[in-house]
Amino acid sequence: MRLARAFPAFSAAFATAYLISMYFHPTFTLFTYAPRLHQWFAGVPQLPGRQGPGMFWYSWLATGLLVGLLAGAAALATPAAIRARVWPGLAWLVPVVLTAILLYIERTWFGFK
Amino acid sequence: MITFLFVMHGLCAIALLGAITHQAAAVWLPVRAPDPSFTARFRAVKAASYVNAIIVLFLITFTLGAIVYPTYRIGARIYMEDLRMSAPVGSFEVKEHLITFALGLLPTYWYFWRAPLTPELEGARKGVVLVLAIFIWAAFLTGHVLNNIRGV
């Protein structure tokens, strides 16, 4: 299945774009879900206290998906000789590295400065 | 309805946990010789046969989690924030990100495990299975503990 060759690039780009989108919130946040209102908003609206909080996770997922699809398309357009040189272990190494970065980003929840 | 979906989310997560643990054990601790013990039988499964079940279970569990997430956000999370329980709230943040990484990894996981299995991808297959297993275990334990603190 030729399309499947794009999957490793998709996976790496999806997770990376998701983390970037989350870390740089609200820069790359495309839309917001307001669970109390059951409504979706473009961008990051200012929700009054009774209407908040907004949820951005769905938007970060969408950003990851878009970037992942673009990366997958780019991988398909890349010559097979170049693709063959890419170490397949990157498939697990990328999420491991991103997890280390994630834990550093989220450290303040656990009392670390 | 949300309670039903939440229970289904938990049940699917348990099934997923069992499947990925079986596969990870079979890949990382393969049985070399016939052994009738429980642990050997646990590891002696055919790892490749779990792939589609793991993907389907993951997608169902993930979708159910995404549906019940808003209820957590305006219920259990605010309760924990009011009590200044920042570690449990942060744990959920980590859980949602890890499980998103795992979601993105699924296409590659399927690609590496499609038949016929190529020997040059064996290391990558083992790595991806281990990463998925760790993410799923972390998410399950976090969700379980948080549900004990304040259920949806």
Contents of the next structure:
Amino acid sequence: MRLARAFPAFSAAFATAYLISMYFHPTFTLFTYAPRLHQWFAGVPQLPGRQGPGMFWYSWLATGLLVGLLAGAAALATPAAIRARVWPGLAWLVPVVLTAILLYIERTWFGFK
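The block above covers the form predicted in complex with its partner chain; next, return the form predicted alone.
Excluded here are partners and other molecules; the one chain stands alone.
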């Protein structure tokens, strides 16, 4: 069992889970950090208006980490016969496609509508 074969699976799963949790924000938010209150909340709480918005970035990172670790563990447990059928180009294709999707989602930041 080589640990190096878990890294491509972790990377692809992390990026996918991060993008999904960011795009479908309220549904896949594990927790929220309120910086003015210095408190953590489960899910998406209703914060008072004067306390400012909550931060969800930490939750998106945690979601990506959990899914990535599960994918890496699955890659380590996968038999060699099944691994041989998976195209190695997926390790490059998945991040490139997800980056293109992210740029499209966030296009308003770049001045496009």
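Because the structure is a prediction, the values reported are computed rather than measured. Superpose the two forms; the largest set of C-alphas matching within 1.5 Å is the rigid core. Residue numbers count along the first chain shown, from 1.
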For residue 92, state whether the C-alpha moves by 2 Å or more between these two forms after rigid core superposition.
-> yes
Is residue 36 one of the residues whose C-alpha moves 2 Å or more between these two forms after the core fit?
-> no
